[in-house]
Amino acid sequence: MSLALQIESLKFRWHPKAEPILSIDALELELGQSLFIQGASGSGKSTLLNLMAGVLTPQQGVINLLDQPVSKWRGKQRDQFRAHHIGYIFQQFNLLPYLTVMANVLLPCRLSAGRKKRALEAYGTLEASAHHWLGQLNIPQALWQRPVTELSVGQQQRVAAARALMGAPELIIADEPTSALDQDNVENFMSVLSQQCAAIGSSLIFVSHDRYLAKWFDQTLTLGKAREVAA
């Protein structure tokens, strides 16, 4: 069994004498499965994502990603791993406003030789790979060469998802990406994102305050005073 994520005896606190903001005894997610993380504001949802992505490191415990002890590595090694193996969808999308839609989507393959290689093997050219993901995420071709600032919020969100999927990373992490969408657009986005992650065999780890979205996922982790995992 290959694991996308394994957490053991995790504790994280912002100050040495403070109570842990996060305390997780054990958590496992098989490669290709999905995890929904919910909890009230301040429960540590975004902090946990940053720990998983290697932006932060825990004071206690271990986080393994793709069977690699990422939490034990130095910062540069974690950064390289994140670029090669993780597609990140940010709450505010973090698209570069001075670039076109196409240029934003191509960025991961400019930064990661591994994702560039996978995109080329699958589609022949990086442009063909970008075309595929933009098409799958329903971005009209007429918009592909326009600055992302000319797109609607919903379109920018789908561009961010296309960028995350470029180069077929094994792990997609999404931090509240549906918070600015109405319910119809949320349903459409979740359907497309789930289908595309399944198509490339990627695990999806998704944070939201909207408990309704849990139906899309294999497991649910609830953060707060009583932390529990439901399958």
Second form
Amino acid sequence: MSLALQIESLKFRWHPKAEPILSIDALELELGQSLFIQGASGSGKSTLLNLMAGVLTPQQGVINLLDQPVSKWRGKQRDQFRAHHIGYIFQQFNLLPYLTVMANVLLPCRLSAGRKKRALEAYGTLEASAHHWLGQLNIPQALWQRPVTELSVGQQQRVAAARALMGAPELIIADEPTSALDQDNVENFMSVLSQQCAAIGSSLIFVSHDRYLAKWFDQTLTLGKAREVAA
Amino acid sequence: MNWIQLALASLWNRRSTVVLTLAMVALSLCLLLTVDRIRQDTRSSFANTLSGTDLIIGGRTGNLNLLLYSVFRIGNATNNISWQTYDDIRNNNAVAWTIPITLGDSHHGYRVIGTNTDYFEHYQYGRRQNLALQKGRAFDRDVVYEAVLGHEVAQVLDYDLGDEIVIAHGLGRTSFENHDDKPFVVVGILAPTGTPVDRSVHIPLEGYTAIHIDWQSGARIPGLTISAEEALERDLTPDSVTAVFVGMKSRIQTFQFQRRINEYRQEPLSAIIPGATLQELWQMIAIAENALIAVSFMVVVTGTLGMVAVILAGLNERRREMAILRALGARPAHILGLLMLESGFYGLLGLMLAILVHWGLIAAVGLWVQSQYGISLAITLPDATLSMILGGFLVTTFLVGLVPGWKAYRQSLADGLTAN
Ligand SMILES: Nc1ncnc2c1ncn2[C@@H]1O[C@H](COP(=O)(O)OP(=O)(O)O)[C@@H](O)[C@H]1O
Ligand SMILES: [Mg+2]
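Having seen the form predicted alone, please provide the structure of the form predicted in complex with the partner chain.
Let us now look at the entire complex, which starts with that chain.
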């Protein structure tokens, strides 16, 4: 059994003397399975994603990604691991405004040889790969060469998803990517994203304060104050 | 890695700020380049004005003053040399040749020089080039009312051979007192030299005497009018000359002869070695030059600081950009490098632009400067010293990128992937 994510006795605090903002005893996610992280605003969801992405490191405990002790590595290796194995989607403003839709989608392959190789293996050329993902995420072809500033918020989020899927990274991490979308767009976005992650066998780790989205996922983690609500 | 392309695309996105910042950097460098060019070319044009002359002798005066009025047509002579003394100098065994000159009158603001045919034979400029006639001939030994024009005089005033010119008394551009009773005929026009010779009107010494024959201490003698023809009847040997250019038979004798002239008993004289006096001039000018260069450097420093300030000010707006790059796997070191690239880009493009603007400027005003000041500004690349300084500037612009780079590095570490 291969694990996408494994957390053991993790504690993270922003300030040395403060109470830990995050405290997770054990969490395991099989590769290909999806995880929903739910919690109120300020409960530490984004902090946890930063830890998983290797931008932050925990004071205690370990985070293993793809069976590797990434949280123990040095910064440079963590940054490389992120480039090669993680597709990241923000809440909004995911795209570099000075690049076209295509150029934004191609970025991961410019920064990671591994993802470039996988994209080439699967689709022959990087352009073909980008076209594939833009098509899968229902971005009209007329927009592909346009500046991203001409896109609606919903389209921008789907382009961000296409970029995250480029080069088929094992982990797709999304930090409230639907919170700027209206209801119809949310449904559409969720279905396309989970389908495509499943298609390439990647694990989707997805954060939202909206617990109704839990239905799209195999596993749910509830953080912080939400537990008090449940109690 | 395509960081350079990314940096360029990002700059393009902010192009209005970038253009202004580039203009700031480029103009500051352009000032430095231009000041240095003017400095260099002023020196070389001064140094090229006269060559081959070993000594210049005039009435007792400051060395610089003598050099300035005799060679550069700047300022006025205070004392003349008597003809007797001139004869003594000319006949000295150590002397190979002399050029006597008399100054004081003008023609439309151009100085009139009384001299003789030795001028056309011995005067040298640049790399020991002799004067050349573009048209006509030098004046004859025996003809009095003939003029040979410097190239610029003929061009600006549109004179040709055979034209008559009237010489104005004194140096004022709008002198009311003219020697209009004794006009001179243009017999020759000199080829351009790029020296004050181009802006001179040459007439025979005898001509100078003739036009002043009915004058005394700067004014017409009342009631006395001597026509041009009548004047020819008289002895027109001048009483005095303003200065004498001297070529020695052997250069070794120059110093000794200079000392003898300075100790001349019959009248107080000054003798200068043009090159040495030019050095004195540089030493004086160096103070002003250094001040100008220092100001130019300060302007470049100011421009560079301004550029850093612009990059720093833009960082906050670009937190998102940095966070996106981080999410894609960029290391904080990449972010730092990106900002150093940006800073260096301003330096490199600013410098290339500065050189182009500098060349454009010189192309635009070069002719005017040439005609006004006789300095020919060259359109060339900076010399070795300045190139090294500019190389240092380029390296510096990359290095000062560390300042915004470091801030962005800290910022991106703190923001991680959550900047909003
Ligand atoms: N860079 C930071 N430095 C210090 N405290 C932070 C920083 N980022 C977030 N926090 C704190 O951590 C807590 C959790 O933040 P976050 O992970 O963004 O919550 P969520 O994403 O669940 O809304 C908040 O109380 C916030 O103030
Ligand atoms: Mg958050």
